[in-house]
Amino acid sequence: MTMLASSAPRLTAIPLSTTDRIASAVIDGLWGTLVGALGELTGIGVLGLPFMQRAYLAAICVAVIGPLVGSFLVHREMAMIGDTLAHSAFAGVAAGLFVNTVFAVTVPPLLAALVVAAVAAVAVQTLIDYAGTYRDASLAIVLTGSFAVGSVLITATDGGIAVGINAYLFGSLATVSRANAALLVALTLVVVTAVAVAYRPLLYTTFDEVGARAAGLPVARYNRLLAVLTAVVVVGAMQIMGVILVAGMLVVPVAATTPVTGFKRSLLAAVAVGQLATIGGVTLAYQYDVAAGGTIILVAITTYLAVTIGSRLRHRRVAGDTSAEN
């Protein structure tokens, strides 16, 4: 009996994968403990809520990668590529949800969105480089085509996936799961590393593309790299910002730093504005139970208006002092 008992199979819990263990250690262990301790120290109860801890982490990441990539896009006058790739990501989410519903398989919607947005980014740049298509025309083609695909997939299931896609359209604090937060941290590391490694060529091609080609730089390769990085930012920010407003984090913080001279200083200032917008927006969204994406953009626009008005008043004062001295 003893031998039979010892040889009988034992029921054990299914172990977590290495990825899950790392995500749990970083998101719940390290970050959760740090933010929870800060909440106890300051008496801010919201910092003790796990879903808000993940939302704040996502907000910080979005505020780094959005202005970081957006600074290059704005100076290239390609700010609307973010909106184009956001609609492409919408098609990816719809495709992922469609496959999950119709074929009963598990395809993470964010992964599908990342793949589709990256393909769309390459398609946009290819149309510009090789098809002779005007830049705004190529953006419009990919934008409308992607949104058309997404709308067809939604209606193909008699609206069955429409409820699931609403969170991706408008963003939500509650949908930032541990896995999504870990994915966003990983994407942030990828974007920051890529920009740091390719900073000088990206800067050169941004401000003097003709000179960069003459110097022998593979301009087309760096243009595609920037387009793909934009797709990564869009997908990463989509879970909080939503598809409709995600492009705002690529543009508004950068626009708010117009008075700052020097590209590096303006880039750092844009990240600071992004942090103010995302952290402030997430806090207000939780406090008043409103959409996080819309609140973040409103905070960013308010900051932009305040900086613009302050800058103009300062210039008028300086001009007045100069004319008085003369």
The other form holds:
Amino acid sequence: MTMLASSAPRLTAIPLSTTDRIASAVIDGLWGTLVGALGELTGIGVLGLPFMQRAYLAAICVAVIGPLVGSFLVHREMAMIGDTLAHSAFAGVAAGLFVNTVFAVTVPPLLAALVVAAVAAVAVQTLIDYAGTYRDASLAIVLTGSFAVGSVLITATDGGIAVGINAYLFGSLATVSRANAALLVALTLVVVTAVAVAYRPLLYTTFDEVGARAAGLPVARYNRLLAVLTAVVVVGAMQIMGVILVAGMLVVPVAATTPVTGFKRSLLAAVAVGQLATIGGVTLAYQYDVAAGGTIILVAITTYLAVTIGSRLRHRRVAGDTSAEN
Amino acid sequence: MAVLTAENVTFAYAETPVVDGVSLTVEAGAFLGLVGPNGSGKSTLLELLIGLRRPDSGTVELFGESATSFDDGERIGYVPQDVATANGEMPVTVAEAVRMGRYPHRWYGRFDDADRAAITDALDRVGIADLADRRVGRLSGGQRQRVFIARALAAGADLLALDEPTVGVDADSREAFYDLLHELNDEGLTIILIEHDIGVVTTHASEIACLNRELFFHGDPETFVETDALADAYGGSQHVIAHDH
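Moving on from the form predicted on its own, please list the structure of the form predicted in complex with the partner chain.
Every chain and every other molecule in the complex is listed next, the one we just looked at coming first.
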């Protein structure tokens, strides 16, 4: 526990007594007791470990919000915006750590990441809307620009913060501190509520943007909302997924469930595939002591391949049956 | 009553003027065919007329309000240009797409009986009730057009704006589609339609507007075919698509 706390000390260091107590009650009290009891019931020992309890909680949250927001991105052909915002979140983490080291003030790196990624999200959307730049060029500019800022900031402190940055780059189960888990739960509630409230505008805009404008919808506003939600998801999921792999949770489960007919059904199916990938990935990562983010993505891609090949074969058989009837 | 009034509307992309000094009135119940050569500004004019673009100068009024600040979105049904040919991998079903017609009435909250009835009626009216659970992206071009018409009907639109809706649709479906538009127009729906096929549009529309940056003609189809407006707009040398019916 001491070892774990030291790997992500800055958030826990903020004196937020009431928030801390709520986080402790929810994460340790409610969730910990629940999962611990489940562990005893099933005899799965790993469920009794507090840091694994938090890792599973994070896994579940990530697999809800990633595919939820990703469903709207993928069908607008904006799958790569997640990757861009993850890299800008990385710049935010670097900026947070830099400020902490140089000015000796306490800025939680994840908060810095959230702010920078949200600003980058609005910047990307504005570039796309007004600058007339190609969409993927806009994304590439913001992606590399952010990563450039991050890498410069890291090296500007003589490598002092390079150690801390590693956990954010590749993700880690151990970085999910109690405070980070509480933050992720809060972000999940925000994202789920926002998507539930804005579901119809987001769906209409994704399906037919011009039609949505003709129907009187302020489309630009909802595009910015979606970009900011993406930033929130990326920052929330970054802890276990890592900057480089976080975009996968926005895209792979959605791609896997595109054969499902009906947008709402495919969205729910994507969340289910996400759960399979994250819970399976976290378990395997712990079992074999390998990177959680990478394992999660590999499970997700395996599912994607299985579903895609399966649905192709099924279509071929259906097509074969129909032609045999005629 | 005028559904739509454009006065001296001008619009340019950067330095290139696309629509120049167009004045046009569309009365309720009209079936207006908008024709003109490629690149003549038809699509831009249609977008200006329904408030998707702001004119550089001049005014457009929709149902008596400024088109750019018009917010009764449900009164306008818009069928985009590439609807029949766009590759739709998005898993939206026909029912989901038609439900979108009710969204401008209810962006949040549960649909009530009136909403559900409007959706069912719209699906029945255009004859796609049996396709309700199919994916829009897996339908033929002709079926997809009907989905978008049904969406407009579910909205209770008073004005239907279609941008070259029959591109990529086979001849039989196209005839059936124009028959449907005819019926809807007879029932009181105002229609503005961009169509590159002059023969089709002069057969079906009740009035023609011929555009090549400027408005060359606006009147009934019979007069249109007798005047030189077509040749003037097309510059005389361009190949004109026309059919005998």
